[in-house]
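Take a look at this one chain, the form predicted alone, written out in structure tokens.
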Amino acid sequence: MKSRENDSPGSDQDAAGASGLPAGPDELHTIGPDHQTFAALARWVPEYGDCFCVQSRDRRDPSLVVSNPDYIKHILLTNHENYAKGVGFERVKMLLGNGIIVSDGEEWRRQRTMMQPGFSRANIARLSEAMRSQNQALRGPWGLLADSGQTIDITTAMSRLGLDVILRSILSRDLDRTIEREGGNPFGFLAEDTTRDIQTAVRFRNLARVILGLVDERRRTGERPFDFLSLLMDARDRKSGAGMTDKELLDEVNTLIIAGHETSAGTLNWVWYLLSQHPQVEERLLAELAELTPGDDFSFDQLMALNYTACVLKETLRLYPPVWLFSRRARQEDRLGALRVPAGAHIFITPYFLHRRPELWPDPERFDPERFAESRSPPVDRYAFIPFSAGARRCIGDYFSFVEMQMHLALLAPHFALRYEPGAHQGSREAIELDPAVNLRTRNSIHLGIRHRNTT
């Protein structure tokens, strides 16, 4: 594999064939978010390095797999206008509609500009108070599990928490009203069913009546509780002064529900597992959390000043980025160094394997939060670490997600110790297996032993 430090136009050209495309495997393969692609990339990224070409039987244009930070910067920032959303987003669109994850061009730019103020630090600080209450409420049921010597299904627990946090951030008090009207949480199945197949998509899209009903009610009454739905309803285009249509509101709310839920839930699932395997990291984390104001009355500024806690989260995201593969499509011909990118080429960027390149991350399989310490020199290359994508289309909710995850650890980790005990739960397997679908998940729930911190 080529080292990034040794890259030069000559070395790029040496890797390219007569067509100017980079070298690649002879095997035909259709790249997508599936187990076969994950296994193939595990072989090919170490062998071919920064950029390689894969041909397939059912795609006319070549696929380029890119894992060089300079090339990624060019695609996602410097020349991002040349790269539209690529293959694979059809499945996402089926679930989410045409929200900012899926949309492109002027439509995306308009929606992003309208939504961005809602994700300001001040707004998220206000929303964090509900997060505080939601995490405090977990102590009771977690304590009962610890008292009885049971294990906790941390995967399902984090999925339920993540869904509750994002729903209350979007709907605030209307969530309880909806649960009462519907005889239960109509969105609750999203925390239990992670298949995201066509049946799930249909069931989720059928909830449009709930969202649009709340929009109509707020318009009729003039009520604007502080939440994302109100912020979206009141957002205005800077040029025309127009607000979002009902369809645009629905698609953006759906996007927030799915993306906001799954990112944090999946990451916290891995955080608890990794802490259970690395007691020295856990000890340092607890030492930092002990410096917070006693009790639960720490301020938002204190929460966001938890530097080592943030490092733990970033290192978890390095090892297990929620979206492990995403794509772009070249509108016009371009170049990456000396390599030619034909118009129409499919571009695939894989954070999971980028984050494990030894040229960029020494001893890449080791869980080491110190990689992200502010004192680190040189600092982490921002285009070598892209768990939330990067550039113009970086995830709009990344800051919200960090606030949510830091709040959870600050309120739960000092009270409970979780330990991975292979085979402790009936039906559990010895090894944790990955499920590389659209989101990177564990194939099976992780069950952890749970005890109170103040007991031996």
The other form holds:
Amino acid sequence: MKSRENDSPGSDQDAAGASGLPAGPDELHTIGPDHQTFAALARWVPEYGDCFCVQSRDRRDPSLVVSNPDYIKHILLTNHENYAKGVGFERVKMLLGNGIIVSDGEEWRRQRTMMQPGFSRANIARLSEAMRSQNQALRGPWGLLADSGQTIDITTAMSRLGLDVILRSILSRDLDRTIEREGGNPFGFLAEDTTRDIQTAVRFRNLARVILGLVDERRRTGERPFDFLSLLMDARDRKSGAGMTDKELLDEVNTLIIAGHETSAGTLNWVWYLLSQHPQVEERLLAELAELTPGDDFSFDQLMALNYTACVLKETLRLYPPVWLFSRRARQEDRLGALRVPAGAHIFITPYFLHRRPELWPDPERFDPERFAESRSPPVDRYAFIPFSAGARRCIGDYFSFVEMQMHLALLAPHFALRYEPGAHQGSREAIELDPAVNLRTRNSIHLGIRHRNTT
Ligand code: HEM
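Having displayed the form predicted alone, please output the structure of the form predicted in complex with ligand HEM.
What follows is the whole complex; the chain from before opens it.
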């Protein structure tokens, strides 16, 4: 099979067969968010490059795997109306009903337009105050672990933090009331149980009672604490002036809970691990954080001006994008350069393998936050770096997640040094194995040695 690595968009005529479809492997494979696909793409993306075709026993229409930034721009931005959400969302639908991550067409547009203002910089700045206290509250328990020379299960710790941050942003003080009434956090199992099977979906959907109860209470009392739930309840359709139905509110709250916690938590899990492996990066990060106003009193603007910290996060998202694979479905026939995209074709975009293409990223396996420095020339191609996707359906929570992650690093990294101790993983580095499911996670929890830093 012809290698497609060095082809540039538009020069693909020779690679396209008589059908106009791009070349691809002979073996049949059903692409999906699983280990088999991960292993197959690890071979095929380097071999076939920009765009290749995979046939499957289970799918009538061909699957095209696209890893060329210009083609990606075409699909996600220029001609995005032609590309509906693709396969792989069935399991997500069980959890999220018809929330904006799965809906399409007019329904999606209406919901997205109503939700977008809630994610303004000003709103997120206000929500970040709760994030500040949540992170400050971690110092006590982390300090105890450091005092007693124990390790920290950073994977679980980040998962709990991610869940706490999004729940507090959605429910604010109603979260405390709910915990009191229910005798514990009814959503807590989401941070512990990372399998997203039918049982979890049923358990999660049963929490509708809790959310709709709070909606009802806020309607009756007229109370509107500052949080995402109030912002969603008060959002109005521009044309009709109508608000969201209870079902819509529920699906969107559930969407924010699920989409909003695993992704940031997974990224922070990797950040801590990568920092533990790269002392020079850690040193530069600490130097930048030391410039912040002491005593945790830094402003939101100072937090968001942390350049190097943002580069560290971007480089982590390059190497370990939580959404490592996503899909679209072509409504009408289209073209990517000289390649034909038949109507009904499944499109797969894989940030993980795109972000590791040596044609786009020199020395791609190296952890090097400097790649994202503003002074770097040439700058990063926007469509070669898509951990949040791009275009109309770009992640609505991208800015929120940077605020959340920068706040975490700003408040914890200057106080604690986390070190990877192979012994904590029954003896080997290989324990850091990937678990490529709907989200890219580590198969096992990462345990890190923890000690106090000498901060003055
Ligand atoms: C590091 C953190 C995050 C990453 C890497 C991430 C990644 C993504 C990606 C790749 C998509 C597009 C999926 C597709 O088009 O098929 C997406 C969509 C979405 N994300 Fe995020 N996300 C993150 C954090 C968040 C947070 C914190 C929230 C909520 C507060 C959130 C809410 C959403 C929603 C609602 C959508 C659907 C948007 C739409 O279709 O209009 N995400 N995210």
